[in-house]
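Take a look at this one chain, the form predicted on its own, written out in structure tokens.
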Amino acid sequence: MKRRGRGIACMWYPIGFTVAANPSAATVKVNEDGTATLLTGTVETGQGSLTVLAQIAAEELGVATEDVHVVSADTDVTPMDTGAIASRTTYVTGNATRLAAEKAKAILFNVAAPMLGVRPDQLEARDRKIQVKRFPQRQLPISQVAHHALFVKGDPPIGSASFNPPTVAMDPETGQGLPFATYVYATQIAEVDVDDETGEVEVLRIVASHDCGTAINPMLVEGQIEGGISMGIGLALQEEILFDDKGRQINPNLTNYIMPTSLDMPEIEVDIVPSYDPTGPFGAKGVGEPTSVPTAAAILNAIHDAVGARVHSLPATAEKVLAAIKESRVQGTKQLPGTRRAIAGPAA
């Protein structure tokens, strides 16, 4: 018979690590025509970081997305960068990001403010123009104030910065300190089908709700949600290195080293929690590690909800669940019949 529970997991999970220097740097040039590049050393691995920083420069600018295109990971030409680890692209480079597009930003109000007859410090980027606060009709487009900046004052608008979190030493005799900067948050919910006569569990449905600050992009965000889901789901029921009594791997292609596929995907609902942080570019913090941290706990407290049995090592195959429904009948802690919500199925 088939039996449905249902489990929940929490988590916190760090963002750029302050242990030890942990710094990225940024370069953003304004071009005469208005539109930007950015080099950056990040590495574009899928995740969308290159997306996400030419977003936050295109917002400090105020020019649009596609106004920005983006240098990367060449190390003759782009700046130094710690990597796409520890879910910190955002959160570090995002800001280097962030205070080079300042610095550029500035040449141009600089070089606009005479033209338009105030203080620099009453201007405003926007919609491609710079103009005066509260007066918007009084503007200039970026590119004729960069053209002048280059070609009439000699003064091109380039804006160069890094970022490091503050780095805090950890106690030598406690290890306690501030090992981080920021964090993010979850709550993952899994709602699964176990057979109790074959230890087979199907995941139907996981609600994952995930605090990242401000989503500098939501579908993005979303997506690395649903990413991390399908690997949390490959640990908690698949994936597994088998060795031999050698020490020789066993399952070493995706032959026989079992993964989920689009076909093992069950429903899923992202909830992003609206929040701000006021260290991160925008508000932002991170979501990339994050995101599969909780699955695999909901998934094996949904299989204790259905069948009364707690396993205890990953992967939760068919056979460790049987087993562990067994021994929980045999100990006497399984709940009695029709206390769980059932689905009838096929008899064995």
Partner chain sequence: MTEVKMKLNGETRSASVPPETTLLKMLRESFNLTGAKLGCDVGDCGACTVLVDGMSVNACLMLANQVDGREVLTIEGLATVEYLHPVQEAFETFASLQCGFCGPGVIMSAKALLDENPDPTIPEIRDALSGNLCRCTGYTKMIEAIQDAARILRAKEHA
The other form holds:
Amino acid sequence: MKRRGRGIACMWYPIGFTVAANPSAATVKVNEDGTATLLTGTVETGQGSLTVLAQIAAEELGVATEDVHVVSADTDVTPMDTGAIASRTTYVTGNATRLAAEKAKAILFNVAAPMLGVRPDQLEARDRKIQVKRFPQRQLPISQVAHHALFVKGDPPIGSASFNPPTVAMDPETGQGLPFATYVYATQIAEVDVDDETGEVEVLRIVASHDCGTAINPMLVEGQIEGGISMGIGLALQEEILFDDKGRQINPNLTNYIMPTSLDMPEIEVDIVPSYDPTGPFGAKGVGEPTSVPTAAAILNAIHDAVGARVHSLPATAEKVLAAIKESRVQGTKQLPGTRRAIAGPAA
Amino acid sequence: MNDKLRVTEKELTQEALRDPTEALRVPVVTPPVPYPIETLVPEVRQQTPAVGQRATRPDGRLHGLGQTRYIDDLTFPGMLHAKIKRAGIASALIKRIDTSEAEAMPGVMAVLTGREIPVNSFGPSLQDQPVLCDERVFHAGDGVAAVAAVTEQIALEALEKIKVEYEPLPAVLDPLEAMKDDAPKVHPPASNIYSHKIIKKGDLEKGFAESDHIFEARFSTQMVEHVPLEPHASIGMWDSNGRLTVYSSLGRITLGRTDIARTLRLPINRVHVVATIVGGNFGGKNEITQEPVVALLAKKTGRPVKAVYSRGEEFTSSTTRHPIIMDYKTGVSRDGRILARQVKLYLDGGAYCSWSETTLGKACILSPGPYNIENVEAEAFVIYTNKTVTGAMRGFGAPQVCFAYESHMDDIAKALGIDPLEIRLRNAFSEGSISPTGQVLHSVVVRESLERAAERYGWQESQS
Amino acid sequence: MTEVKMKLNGETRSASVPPETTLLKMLRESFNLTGAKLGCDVGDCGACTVLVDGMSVNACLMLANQVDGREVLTIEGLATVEYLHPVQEAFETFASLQCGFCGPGVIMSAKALLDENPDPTIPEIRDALSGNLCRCTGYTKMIEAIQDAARILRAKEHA
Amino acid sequence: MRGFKVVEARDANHAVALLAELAPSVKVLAGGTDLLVDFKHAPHAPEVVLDITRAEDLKGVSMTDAGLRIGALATHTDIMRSPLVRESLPALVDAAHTIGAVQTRNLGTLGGNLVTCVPSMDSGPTLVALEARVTVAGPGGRRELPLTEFFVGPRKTVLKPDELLVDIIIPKKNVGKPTDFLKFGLRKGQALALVNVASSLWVDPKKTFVEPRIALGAVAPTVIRAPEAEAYLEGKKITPEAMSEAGRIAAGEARPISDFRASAQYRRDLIAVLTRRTLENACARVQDVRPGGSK
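Let's compare: the form predicted on its own is above, so bring in the form predicted together with the partner chain.
In what comes next, the whole complex appears, and the chain from above leads the way.
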């Protein structure tokens, strides 16, 4: 019979390296037509980080996302970056990008101020324009300002900046210190069906509420969460590198290393928790790794809820789950607890 | 068929291709369709603010058209293919490597062993990993020699001709066994426990003494592979100024360049690393693997050399997720407030350090969970074993400890008859909470995430 | 050497390859069509999915010789100069791909599905993608995009 | 892959003639989903590969006087799409559907699945439960034998190097027999079977089992029948208890091994459950069906 259960798990996760310096640098160059080029040493490994960085640069410069072209991942061309690791790109490289764009913008403002007859600090950049705060009709297209800066004033609007998350080393005896600049938080709730005769677990639904600070691009945040959950499901139920007694891997292939296929994925509901971190670029923190942190815990709690069996070692394969069910029965649990709703099995 | 013959045949065919009557045979390079056709930008995205937009990815269209060029999609004139011979034995001394037969094979352009590598060690924190093992094998996936040949198949067949003589050593595979004083040392004379971390806050004994209930449990997790769909790939080539360019599937080019320069004993400005687009990382592509090998084979042959991991090598010879054995002891009050928590973590580090120190640190710091606990002690050890290297993987130990602390939390809730959501809300961090390392936390929304998830799920309604 | 003559992405093409050459190797090396990827080389991952006579196959599990006289469609032949295929367009709009390595294979599987079944249910889409492993996306946005592309294709059919 | 020669067969007879000429240093290429994988890992290449994929007479599904004939080269997709199979033996469709994924089902053939003869083959149990027979062609002509006799052991059949599997026939009397197939794998997509079970049965007017057949996969060197469980059920009243008991008996008849995928004990547990469930499902498919196949 299939028994349904639900499980909850929450977590916290830091952004960036543990104390160790993990700087990023960035350069933003505004072209004479008001478009911009961002140089970053980070690497696009699928997360969409280049899109996010373009959005951050665009926001700071007051232009559109596709006005920013990102050049990345070339040590001859791009500035130092600690890389696509530790969920740090949006926060650390994002901060560097914003600061670099701010410097380029400052040059534009210095050029624009006399053209508009105001002080630079009275200006703002919006909608591809540089305009006077509270007097948006007094404006110049950013292209005109950039062109003027480059070819009349001879002051190219280029900004370079770097960012390293502030930390305080941990005491070696007590571990006390400030190892990370910021943390994100999340909760996932899993709903599963457990076949109490075979131990098979089917994950039906996962609700994921994640904090990433400001979501620079909610669509990409959703993608990260959905993907992280698939990894979490593999960790929870299926995946394991096995060794023989001589230390050689038994299953180094995708036939016998069981990762989730499209058929193994549940319905996922993503919720982005409103949050703003004043230390991040436009309030952003990060989202990459945390997405797969609470999934296994939530699923294992749901299994426990469904059949009253606690599996203490991952992955909770069907065989382990069945063994745990049998054990919990032996331990005098006359009735399976937690079976709020027993639903019919396939054979019934 | 004889390999030499096949190579000649290929050349002959290419001659034949120049015959105009054979025009059909000319390998066709379909010119890429010049997208986008339209240059108009959708109105909605012309406007600022840019932040918060569901902006499309500039690489999205190239991906969908199959036009994204990953490393394996790049070819250069005269490029050779490299393959690495794997030890297949977990712990051994290398007595002898005989490459003569492989070198004599038609189509084989160069063979490389560890002794030819200028500085044969690398690693992001400890430089304990050889590029190719020269004296000793530390795990079965270690490389012991490499071949560059005109085709991948010839390179593979040449690996079979390389004879390596081993003197087997006892292998230590279990981290708890490896911790014992009399266990064989993976990297003698160094201790198998190669990093340790401790966090102490409050008074643990006092906390347990004040607790109404004490719960104890051991949890453990498995070794997991990242499985990026793109296997590790790299291409090395030199120019006549002695400058090296490496195309590689690396998520962290700065460190990659440092390690390549270090192992090849080159000034850093003579090394150029390009990562194009990486086909999946998840932490598994944050350090070099075969880059120095392709570089040295390229140097030996004077030709560009490409190497791509097989799917098998992805498992045996790249990094993996740390299995962790986790002991939790938690003291709680009758109403479910956590008063004291003691955690001990034993991380299986595999054969080399890789990102173990980072993983150890994060796992240890995060292990008490996102909860206000006055009295905490968390201690973590990472231990060498003669197994596949464990390194960075999405979450650096956090998924493992989360599984433990959240399973533990539910068991406590159940024993006390408190709803799992409620017990978390009673303990969860809030703005200004103090972390186990004494850090005052800001922009804390763990409660909000709990409440929103429960609301979205219908937690209250689903309770009967 | 084996002579292979086929209709490749709508055009007659031929190649001369050693007999043990797989379809994937021929596409990538003889024709420089690198859209189909080598992810596992044994038919587990689906990154090399192409269509042969309209049926999706793992190009790593066919000999080049087997497509002699047949029609092969790769990701490079899916879009025309004027239009992206609706699946490609939807994948772009929904950010269905992240690292993108599995993408060409997934899109070819989706194309084969929609050719056969213009109005697939979510379970049918999941079933059609089960031969394409993806590690980045959890498949969720792919499924949404395929549903969207199906709607667009059906509307086109009606128009 | 290591180098080899490829020879193409036009049809079955041509293939047999070529086999006679080339045996034993020849391998037959049908769907290739197993064979090419083997080649990629094998320490030696075959000398010659006989490509039979263009032999049209080895394909197709049809009804003959003997029963339902499935050509050895029919792909799993062909079987799933065959109206004949869908109507008369949906369990065969279910079994084909559990094999690999779309891409491998489009390539992989029923004959190939049987000839490769891994113990966990998903097409085996249903065919065995339906008492399928196979036709083998060789230099001496064609012979027919029960499928159970075709299997010899893991990756071993009675086929001699110069012989070819031509077709699979489900005897007329069993076409339409209520049958059910269940597979238990480690995941839902692209799974290898830990255990797979098929049961077929008729029900007489007194609601008792008639000719119950139970076939078990992945729990012995080849697909096996569970004769004791079948004998236990024959003539028994259809009750949940009888079906559970049959499952227990079948579990005792299996000879599963422990390997990295699962323990022998767990596989036995699964057999008991899956046997009972296939019996239940097969019973649910019975609607006034009488022995002899007429509805």
